[in-house]
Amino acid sequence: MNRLKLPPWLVLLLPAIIILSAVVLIPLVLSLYSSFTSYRLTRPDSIFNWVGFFNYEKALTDVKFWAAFGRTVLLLTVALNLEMLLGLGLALMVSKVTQGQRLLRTMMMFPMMFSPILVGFQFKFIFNDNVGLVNNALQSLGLTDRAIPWLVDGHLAMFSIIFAEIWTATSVFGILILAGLYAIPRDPLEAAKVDGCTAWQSFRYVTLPFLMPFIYIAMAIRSLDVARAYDIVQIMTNGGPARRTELLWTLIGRTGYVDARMGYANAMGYISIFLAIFFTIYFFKKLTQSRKELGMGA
């Protein structure tokens, strides 16, 4: 009886493949089961109670499902673009510093190294409306007379979440941009110095879209950071008050884990998901176009 033989490479590949399997696909496969499902986390039996495409239908004419992805994307707009604007600056001032630009370099990753929870519990407590420092600052200053509630105004409370985001993922674009500054070959500047062009002239038709690339890959990858923006939403407001703050994760944690319908919530994720791709081919094929337009190719 003749053994399967397992080719070298495939071998080397199994352990992977299996654990892969197990955290990865079975997972994936049993909550886009789940979609099409009652599922209930509160009835286990009811996973096998088939559906359709009813949770979809549901979940795209839900008002409260709508309203976050809204939310959702006036965070991913507002974050985004002043990111990209500080981290433009950011990157400009650090590339003129002529000495300790290693140790500002490394400065400029702090905040990415903090965990989401941490940045949210810390930002909770810097806009507390009692012992918040922001308040204590701005009554020692004389600024204001009465305790500004930051996370319980539904308006402050999205302006403190989009702050927090910016000061967490500023750096990612600071260091893309740093790279793409570096990454500048120096005859067009000089051609552009040569020509008369001024300091303006020339960031505006010869530095910004050599750096255009690395800007539309940094909007890439935080696009997907912030489409499923969780944790410190999570933590500094739980999505309230009243919802004014809810985000596509946020409802679709509760959803699952506080009204147990898990089912329903994996439809809105999956849904999450196809919009998050979209903003991302969006982002990429705004990349290839820019690399185009330098000559680089696709």
Given for the second form:
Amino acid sequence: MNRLKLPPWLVLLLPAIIILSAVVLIPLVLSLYSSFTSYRLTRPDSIFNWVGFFNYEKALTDVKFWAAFGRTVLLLTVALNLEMLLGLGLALMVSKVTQGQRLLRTMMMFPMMFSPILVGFQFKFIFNDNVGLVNNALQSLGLTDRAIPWLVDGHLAMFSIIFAEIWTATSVFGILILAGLYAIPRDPLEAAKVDGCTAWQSFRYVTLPFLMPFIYIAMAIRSLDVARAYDIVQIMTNGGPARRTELLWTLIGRTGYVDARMGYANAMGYISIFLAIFFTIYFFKKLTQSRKELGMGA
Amino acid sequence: MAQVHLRDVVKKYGPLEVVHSINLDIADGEFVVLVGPSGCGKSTTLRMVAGLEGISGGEVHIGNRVVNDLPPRERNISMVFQNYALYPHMTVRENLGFSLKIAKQSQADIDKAVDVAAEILSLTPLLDRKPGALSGGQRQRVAMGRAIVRHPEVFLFDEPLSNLDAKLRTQMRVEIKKLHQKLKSTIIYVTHDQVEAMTLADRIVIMRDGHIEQVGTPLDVFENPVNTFVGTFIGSPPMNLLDGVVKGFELEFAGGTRLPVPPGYATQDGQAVTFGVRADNIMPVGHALPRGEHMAEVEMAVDLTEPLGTETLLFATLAGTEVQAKMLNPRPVQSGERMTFQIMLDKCHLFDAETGATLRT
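Please give the corresponding structure for the form predicted in complex with the partner chain, as opposed to the form predicted on its own shown earlier.
Up next: the whole complex, starting with the chain shown before.
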């Protein structure tokens, strides 16, 4: 009897290896492979139809893809910056509150507790041109007498999506920046007061440098979030009208599951991943740099 | 430069009053040290002068102005904090020049002022480092440099040496004193360390529980403490205190030990008193105390010795109370050895047993 004897370390690692392969490795390799084929969900045998870099070339020369790419970057830039500013303001105000701060902090978290799908539905209703809250309010106040097509006009639709995105995620910045505010030592702020700083100068020269690491952590987390934005957009506008709010992942989702062109969708997906990776690396670099400024960590 | 006056200054946190109506006049160019145990209100008082704490009652004057309602930046003061309070994201140069930059001075003026301050405190080689790359003593020097570049009217020091090790503390103490001699500025300095207070101050303000107990020159508060608190707080080792009763011209202590009433004190027969004597004024016979007019002798058994080199501290029991005595030109002493001690009565103190106040006439 010559039984196959595996070394003990391999036996011990095997469960982890099997699980990781099933969950991560095989889908990853499969999707990467399929991006080099003309794989269509409706014709399973097409997965063996090797097309080389055709899908990648097609994506990189596709106007629709680049439009979605640009829109995603736009959403990322606008939403992240506004969320940061609003979150900073929110955190500064909450930090000044002396009574009921705990309650306020909990309330700040509320928007994060809802599923983005529900948030999408909520804002779809709020911005609805006939029965929506916004138009209703504007008309009741006499500010306008027509139904503003919030989700139908291309620019307004993008605005509405950004609005919803900011509503859900400003508190992420708020909470993290608040944590940063709590961590600031009191002495340098007092020294700044004695050194002649006004409230604004204290904030600009002392508070803000201390907060930067926290801001960059929030940016890194949120940039990943926004770069993969799908649910809110899918519910509110479904990428419409006429693809004016089409983002990378709504485009990829549509290509893969509606048009069934999975190979092409995977190729676009791999290109899009770089966007997320780029922003993450960028913000982590900024984070390390700002920590170094403060003499923290190497 | 300016004088500082505190007039009936009160600090309250809600219903809790922590500083009780204190009055203090500080002359132009004077080095005043506020000293007292933790929680005595000395830092709070300093922070009220700085404008970092609101003033609940009374007035603070700096120069000829009442500064109660002025923010710190309009008081023309600078402050050195216990934890240095440097800006960690700025280099030493930027830290030093920060207040001038805020005051919108020209870069050339800032550079000049920073260079002068760096020269005074020998920080020149460190100018381009960040606080994180400095040692504790260097950071403290930067904090002091930041204070001096502005030529403020008053310097405030809040326990600046507490975070340094003993050797560095001694060294920085000398530097602060030199700095004061050079700048001739008004300084208010807070510490809980009576050695720092004694060595630095022109005048010492001893505080306890939000009250000023005594104000005086270092020698004055050392030689003429107004009460037992000041007597034990100032001086190291602390003054020995013995409870006794006046019997005619003598004091009687527990166990029948008797000593003459020290000269210069008003006592009544039968009065309960506290007798105070410093270790420096109670020494074994033959060990350096000159024979004076008012001497007394007691015999005590030595329980413990602490040799310090030039002198040895002897712990002995007198009338049931542990007392510390000093032995100059020390010889080895066995534990339990009985020795005759001389007490220099001219230098002894009598306090009221109940109030602790001095009975000096």
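Take the two forms, find the largest set of C-alpha atoms that superpose within 1.5 Å, and that set is the rigid core. Positions refer to the first chain, counted from 1. All values reported here derive from a predicted model rather than from experimental measurement.
In the core-superposed comparison between these two forms, the C-alpha atom of residue 21 has shifted by at least 2 angstroms. In this overlay on the rigid core, residue 281 has a C-alpha that sits less than 2 Å away from its partner position between these two forms.
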